[in-house]
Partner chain sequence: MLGTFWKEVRGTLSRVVKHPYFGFILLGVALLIVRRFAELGMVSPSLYKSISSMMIYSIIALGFSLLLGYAGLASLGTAGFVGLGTYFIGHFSGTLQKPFGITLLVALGGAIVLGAVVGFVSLRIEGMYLAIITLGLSEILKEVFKSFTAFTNGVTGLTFRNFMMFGKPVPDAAVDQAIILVFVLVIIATLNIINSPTGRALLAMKNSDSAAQSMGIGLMKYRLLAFVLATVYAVIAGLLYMADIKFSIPGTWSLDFSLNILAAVVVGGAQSILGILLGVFMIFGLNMTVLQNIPFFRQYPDATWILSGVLIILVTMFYPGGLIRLLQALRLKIILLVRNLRKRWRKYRYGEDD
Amino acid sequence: MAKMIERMLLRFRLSGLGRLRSQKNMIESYLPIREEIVRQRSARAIQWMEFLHEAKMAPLGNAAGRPTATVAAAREAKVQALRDRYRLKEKALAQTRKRAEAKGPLSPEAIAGFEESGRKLVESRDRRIAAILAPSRRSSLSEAEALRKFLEVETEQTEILARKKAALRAKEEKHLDAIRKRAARQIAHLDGKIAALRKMVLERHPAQTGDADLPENVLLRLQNLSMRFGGLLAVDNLSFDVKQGEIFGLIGPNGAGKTTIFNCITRFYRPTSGEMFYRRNAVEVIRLNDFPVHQIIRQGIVRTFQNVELVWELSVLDNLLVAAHTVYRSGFFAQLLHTPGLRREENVLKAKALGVLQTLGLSAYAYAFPYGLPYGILKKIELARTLMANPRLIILDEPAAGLNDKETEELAVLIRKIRDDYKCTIFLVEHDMGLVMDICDTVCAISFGRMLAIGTPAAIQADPLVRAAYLGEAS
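Structural coordinates of the indicated chain alone, per the form predicted together with its partner chain:
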């Protein structure tokens, strides 16, 4: 009884710890977004200032025969547009002439007519361009006077503009500083809370290891796992450990029970007997048998399926957001009203999703719909999806199935990269021996639900039992 209460307390405190950590994470990842918003806002304000400055200076400049930079640029653009238009007209003329020529030889009058039209076009173009570029003087002042006034006002206004800009920049800097300070304060506060809670957990629950004595470096332990479907024993009294930070490969012929093992770990199946232990964090080991399916991801275990299981009606980015479902804190009513809090969360998670997509080289597909994309891309999207929920253990069911050799090589690099960048453990089932032997630190071979051998790839390749049951069969 006391032990149960203690475990409940522990779980409660650890989930508090998780909440604090994810709050901290949110604040940290929102900071750059917030900074960008402030910067953009002040950039727009500066744009407006420049616009007003121009509005004041342009008429004076025109009067003085000194078009301001913007006016000059606008004229240049106008001239360019005019030239383009006339080029089209010339082309049309040439085309008409060509069509006329196709009907038969042209009479001299017709040729003269075409040439005359061409000349007229050039003439009218040049006239209009000159009209645009000519200084427009509608001022009553004499030129010298206008120029003097223009220069006077310009120096004055430029100074004012510079002063205003500097003030705005200072304000922006101050604002940014305040934002950063507030975030830092919040983070420091959270850090304090996290440290206190952590200390308390470590003190109150010394070496709290659930029901099993998992060694420090073991992440997942299967203990005498069996799964029976009617008369078929799909998994037969299987035990092995997956160590923290390794890439663990499970191999076996078709129907050996590999997917069944995954389904037991992720609680889609209830094992007939046996225990599954999982190190949730430094101090807590949980018994996976106690958790419902949809709680597994909250423990940090994410899986993919043997066949691609994406949401076809959603864009790739939204698919990644679905996978971040457990990271959201906003409740239903916040979603119903689309509160700023929810929008902030969406921004943070979208940024995160885009980051993940970039890591996997999928940025180009972020807003595409998965339907009809190449199979290799779909598989990668599934992989990207596993990274959204802060995983500690990623379970991949045949990630290379259906990929060509080049894609498989890329996948190998990617899996290693994920393991290193996201500091997680990878547990995969794969038929592609090349891939398994290349990337796995430990390989476990099973056949008819029973363990054949476990060890380094080299040892497995040399194992006579495995050769007979699996590799022999394949060759």
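Note that the structure is predicted; figures quoted are calculated from it, not measured. Take the two forms, superpose them, and find the largest set of C-alpha atoms that agree within 1.5 Å; that set is the rigid core. Residue numbers count along the first chain shown, from 1. Compared with the form predicted on its own:
- A movement of the C-alpha atom of Asp405 falling short of 2 angstroms is seen between these two forms when the two forms are aligned on their rigid core.
- With the core held fixed, the Cα of Phe229 is displaced between these two forms by less than 2 Å.
- After superposition on the rigid core, the Cα of Glu154 moves by 2 Å or more between these two forms.
We have the form predicted together with its partner chain; now please give the form predicted on its own.
The next block holds one chain only.
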């Protein structure tokens, strides 16, 4: 009974620690978004000031032959559109003359008629362009007086506009400074609570390893794992450790049981026998056998599949946001009422998704639909989706399947980058031995569900049992 209460207290305190860290991460992640919102609001206000300034100066500028930038741009657009229309008319006239010449020699009168039509087109075009570019003379003032008045008013209004912009920017900086200070106070307060709660957990709860004496550097342990399908033994008494921060490769011939092992770890299959232990945090090791499949992702374990499994009706960005459903802290009523807290979470997760896409070189596809995208891009999207759930262990099932040599090289760079940037462990099954031997720190070779060898890539390549399984050589 005492042990049960102790475990309940540990779970309660660890849950509280997770909530505090989540609040801190939310504040840190939302701060740059909030700053950008303030800057955009100030930029829109400045644009509106400039528009009003131009609107006020437009009549005087037209009268003085000094159109404002907006008026000048509008006139230039009109002139370009007019030139395009007359270019089409000239082309049509040339085609008409060409067809007439194809029927026989033209008479002098016909030639003169075509030349006269061309000259009239040019004159009409130049006259209309001059009318567009001519200054508007709706003022009773002379041109010199209109110019003098325009320069006086422009100087005065430009100074007023500059003062308003400076005041707005000062207000913006003051607002940003207040936001940063408030966020710093909140983060400092949360840091204190996190440190105190973490100290309490470490002092009052020694490492909870259950039945597994799991070393601190081991993230996942499979112990005597077996999986039987009727009379077929797919996994046979398999045991190995996956260390934190490493890239661990599982290799073997087709039908060796590699994907079955992944399905056991992620609880798609219930193992016939054996134990699976996973270090959820610094003080707690859990037994994965006790968790249903839908709770595995909440422990920080995510995976991809051999086949591309995307929501084809959603954009690439929305596919990533769907994968972040376990990260949301807002409850049912917050979702129902669409509270400000929920909107903040959505902004943060959208910014995170865009950052992940940029990291993986997929920014150009953010708002595209998966239909019709190259297969290599689809595999990258699946890899990007795993990063939205804050993973500690990423399980990749044949990530290089269907990729060409160049795409496989890019994938190797990406896997290392994900491991280093996101501080997670990679556990992969792959048939491309070049990729496995290039990126893996540890390789485990199996055949018919049994362990053949485990060690460094060089040791696996030299192992006679592995060579016999792959190449048919005598051991």
